[in-house]
Each structure stands twice: as C-alpha cells, then as structure tokens.
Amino acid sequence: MKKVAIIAQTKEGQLSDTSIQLISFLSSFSPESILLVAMGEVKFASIPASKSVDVITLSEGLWTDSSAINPLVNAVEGYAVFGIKSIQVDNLLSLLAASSSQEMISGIQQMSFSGGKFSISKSIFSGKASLSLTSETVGYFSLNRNFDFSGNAEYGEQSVGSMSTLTTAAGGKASILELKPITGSIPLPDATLVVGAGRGFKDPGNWTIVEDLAKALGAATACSKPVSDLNWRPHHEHVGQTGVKISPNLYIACGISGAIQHLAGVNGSRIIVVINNDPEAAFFKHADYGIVGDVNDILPRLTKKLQEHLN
C-alpha cells in the first residue's frame, strides 16, 4: 500500500483511543506514507506508528461545507482514506468521496490487505447480515466502532513529520453558531459499552438501577422509543430505526421486547445480552446471551457483583 490517510478525532488535544488503534492497525499494512487528518485541536508530538506521520488539522467549518472541502480533497488525492464511524467522520468521508467521484465503503467489520487488494467484511441490512467483498481501488473506508483490531501489530511512539492547518475560505457557506459539547456522560455514538432499558421498568423512578449498572461498567445509557416518547428519558438516548444507531462491543438490553425498529439501531453490536422476564420476548432470538427474570431484581445483583469484582 502506497499512501494512507486517517481521519482522526481528538479530545482535549489528544488522539482518541479508537484513532490510536486505527493508526497502529493501518501501520501493519506497511504503507509508504501516513497522513493524519485531525478533527480538532492537536497537542500531541508523537504518534503510535511505524514511521513519521504528517498531520493536517481542520478548522470547524471544513467538514460541514461542501464548497470548502476542495483543499482537503487535494491534500488526500491518491490516498486510501480511513476513519472510525461517527457522525462527523462519516459526514467528512462522504463529502470527500462525492467531491472526488470515488467510492465510500461503510459498516466495515473486518479488513485485510494483500496483493494490492483490500478484503472487507461489512454489515448490511441494519446489521442483520454481512457482505464480503474486495477492492483494488483507492477509496474511502468507514470502520464500525466495534471493528476487529485483533492481531494488529504494536508500534512505539514516532515523531510527527510535519503539521499544517486547513481553513475554510473566506465567505464560505458554513459557520458555527454555537458549540454545545455533551458533558457528564458518554456520547452514545462513541460508546463501546451500552446499557439500554425499556418500558419493562414501568416507572421512570426505577431508572437509577440502570444508571448504577452503567456507572459500574463505565457504559453509556440508552432507551427504547416508547420510553423517550413518554419523556422518561431524553430523546438523545433513544436507540433504534428513528433514533441513534450504535455498534458497541457490548449492549445490555433490559426490559426491552426487541421490536424490529429497536433492533435496527443495535444490530451492529458485537455482543448483545438480553434481560427480560418474558421467555418469549423476540429479543432473545437476536441475543448472544439471555437472562430470564425481573430486571428490578437482576440489575442490582449484577451491579453489586461488578463492584465487588472491581474492588
């Protein structure tokens, strides 16, 4: 592989954990050069890669305005461009692909590179099936958040070769009116562990046991559509066909029947655990592990066991 570009996300100037994993994984393909496109402030001076890495940082409007994307299109010309799925990353990848008239492959679960070809396994039909394909052309690739990084080589810290900033042109159509970062919780699209709950809890006052389990796991909380419709939980926690679509390593569904609309939002999860007092609940057919019982009894016991194990 000749050239690799990586769309990386940063937090407080540092690379996100998934971006670090992606850099190490792609370094195992032995590319001739690596370009890191950072979405956010950059403070790091080294990168986990097999060689020196060049870095471009983007101003805010550059990934929201198609008329301002041309400088980045030119910068990544001839590169295979990769990113870990998020709203921002997928928006940017799709803009780049459309602007350069190239293909974008999303939902990638596994990938290898040999003989000048990418071998790819990707999810289709809202995660209900997988598709295997090969690609010989340089293109744009969006990897699922639960992408299988197992077996990738580890590299020590390497220096940053060069650093530059791309900004939007004066008079661009996009402008940032206000930024409202989510604080005090783990954003659902970024979560690797999620605890979801439904109307099986019967009362919003019972939600504390869901939050206790999520806190013990270091997980985000989610809910089914009926719960958000009843205003038991905020709408940004609604997971499903018309809500947020997630692909964590672990999704624990508590008191959720498993309607097809909810399944469409969680089928990308690597492991699904279902807890429900109805042994005929449809969700058990799609679960890797199932527990039949009262969520109000099981969750506190599960939380206690986790706390004992972690302490």
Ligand SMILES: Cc1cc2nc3c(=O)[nH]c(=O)nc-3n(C[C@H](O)[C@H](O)[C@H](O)COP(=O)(O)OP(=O)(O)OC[C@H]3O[C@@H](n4cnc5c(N)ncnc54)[C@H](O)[C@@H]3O)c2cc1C
Given for the second form:
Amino acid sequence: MKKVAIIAQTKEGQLSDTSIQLISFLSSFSPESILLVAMGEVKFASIPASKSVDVITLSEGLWTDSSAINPLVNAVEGYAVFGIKSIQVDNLLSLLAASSSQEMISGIQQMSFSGGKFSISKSIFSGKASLSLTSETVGYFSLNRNFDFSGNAEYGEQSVGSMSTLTTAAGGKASILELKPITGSIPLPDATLVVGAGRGFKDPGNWTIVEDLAKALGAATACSKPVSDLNWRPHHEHVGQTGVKISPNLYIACGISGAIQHLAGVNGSRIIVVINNDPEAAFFKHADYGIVGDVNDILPRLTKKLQEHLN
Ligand SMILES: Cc1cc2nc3c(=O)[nH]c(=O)nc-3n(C[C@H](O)[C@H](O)[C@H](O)COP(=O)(O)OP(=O)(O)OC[C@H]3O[C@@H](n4cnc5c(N)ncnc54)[C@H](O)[C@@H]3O)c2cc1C
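Moving from the form predicted on its own, what structure would you give for the form predicted together with this ligand?
Below, the chain from earlier opens the complete complex, with every other chain and molecule after it.
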C-alpha cells in the first residue's frame, strides 16, 4: 500500500485511544507514508508509530466550510484516508470525498489488506447484517467506533519513531489557519462509554444515580424513547430506531426492557451490560453481561466500586 492518512480529533493535545490504535493498525500494513490530519492541536508524544508520521493540524473553519476544503483535498490526493466515526470526522470525510469525486465507505467493522486491495466488512441495516466488499487503496473510509483491531498483530509493539511536522502543508498544499482544542461534553454518537436508562427509574428525580455512574466512568448518558417522550430527559439522549444510533465500546442499559426499537439503536455496541429487576426482561437475551436487581440498589454500589477502583 502506498499512502495512508488518518483524520483524528484531539482533546487537549491528545489523540483518542482509538485514533492511536488506528495509526498502529495502519502502520502494520507497511504503507509508504503516513499522514496524520489532526482536527486540533496534537502533542507529538501522543503519536505512536514505527515509522515517520507527517502531521497537518486543521482549524475548525477548514472542516466545516466546504469552500476552504480544497487545500486539504490536494494534501490527501492519492491517499487512503481513514477516520473513526464521529459527527465531525464523518462530515470532513464526506466533504473530502465529494470534493474529490472519490468513493467513501462508512460503517466499517473489520478490514484487512492483501493483494493490493482492502477487504472490508461493514454493517448495514442498523447493524442487523454485514456486507463484505473489496476496495482500491485510494478513497475515504469511516470506521465504526467498535472497529475490530484484533487482526493487527503489531498493535501494542509500536515504538515512537521519528516525526516530521508539516507546519504549513504536505508539499505546501495545506496551511494551518488556527489551532482550536475541542471543548465540551462528548456527543452521544461519538461516545465510547454510554449509560442508558429507561422507564424503570419511575421518576426524573431518580436520574442522579445514572449521572453519578456516568460521571464515575466518564460516560455519556442515554435514555429510552418513553423517557424522553415524558420529558424526563432531553430528546437528544433518546437512542433507538427513531433516535440516535450509538456504537460505544460499552453500553450499560439500566431499567430498560429491551424492545426491538431500542435495540435497533444500540446493537452496534461492542459490550452490552443490562441491569433489570425482571430476570425475564428481553434485553438479557442481547446482553454480554446481566445483573438482575433493582437499579436503585445496583447503580450506587457500582458507582462506589468504580470510584474506589479509579481513584
Ligand atoms: C414506531 C416505534 C418506534 C420506537 N422507537 C423507539 C426508540 O427509538 N427507542 C426506544 O427506546 N423505544 C422506542 N420505541 C418504544 C419501544 O417499543 C418501547 O416501548 C420502549 O423502548 C420501552 O422503554 P423502556 O424499556 O424504558 O420502558 P418499559 O418497557 O416500561 O421497561 C422498563 C423496564 O425497567 C425494568 N424495571 C422497572 N423497575 C426497575 C427497577 N427498580 N430496577 C431495575 N429494572 C427495573 C422493568 O422490568 C422493565 O424491563 C418505539 C416504539 C414504536 C412503536
């Protein structure tokens, strides 16, 4: 493979764990060159690679304004451009794909490289089925947040290599406009950890224990549709067929029955933990781990244990 570029968001100068895994994963394909397109300031110490990584940092204007995209289109010409799914990364990938009339493949769950082509498995129909396809090594690729990195034997054995910094451009084609670290809470579709709560909580006043657990984990909060219909929680937290689709590494569903419409929005989660006081609740059939018990009892205990463990 010739050239790979990774589009990655940063927080306080750090790349996310999944972006670091992606750099490592793509390094294992032995590309000719690796370009990191950072959506914000990036500290070089946070980039692991066995070979040199060129870096372009972008200002916010460049990823929201289609008229400002051309320098970046030129900078990544001839590259296979990857990103881990988030609202901003997907927006930028689609802008780039449209501007360069290239193919964009999203929802990628697994990927390997052989015979000069990518073999890709991507989820379709809200995660109920998967599609296998092969692709050329130039284009735009959006990987699901729970992308399977297990095929990458080299992961974990990378060393920090030499790095060059492109302060103005790859070959003078792109320039830094401004550095703006991303601030604020994580949008639900981008969250890697989510605590969801349903009608089992009975009253909006009982959400403190959900928020406490989410805070202890650093997770986003979600809810079932009836909960947002009752105005117990804001509508942007509603997950499911008619709400937000999430694909975190961990989804803890508390006091939620597991109706098919709810599952349609959460079945992309890598690990599902269900807490419900009804051992017959449908959600247990779709759970990796289940706890039969009262949320009012289990959640505070879980939060306390996590706080003890993490502090
Ligand atoms: C067209 C259509 C679209 C829909 N879209 C969505 C959607 O996008 N998202 C969505 O979520 N729903 C959607 N629904 C609604 C869906 O069918 C279910 O009605 C809904 O998901 C149920 O929400 P719930 O599990 O919070 O509530 P319930 O069904 O009332 O379940 C509450 C659960 O809490 C448990 N419980 C009660 N007390 C406790 C306790 N103290 N401790 C532990 N557990 C307890 C109960 O055993 C039960 O399993 C849709 C429905 C339709 C018809």
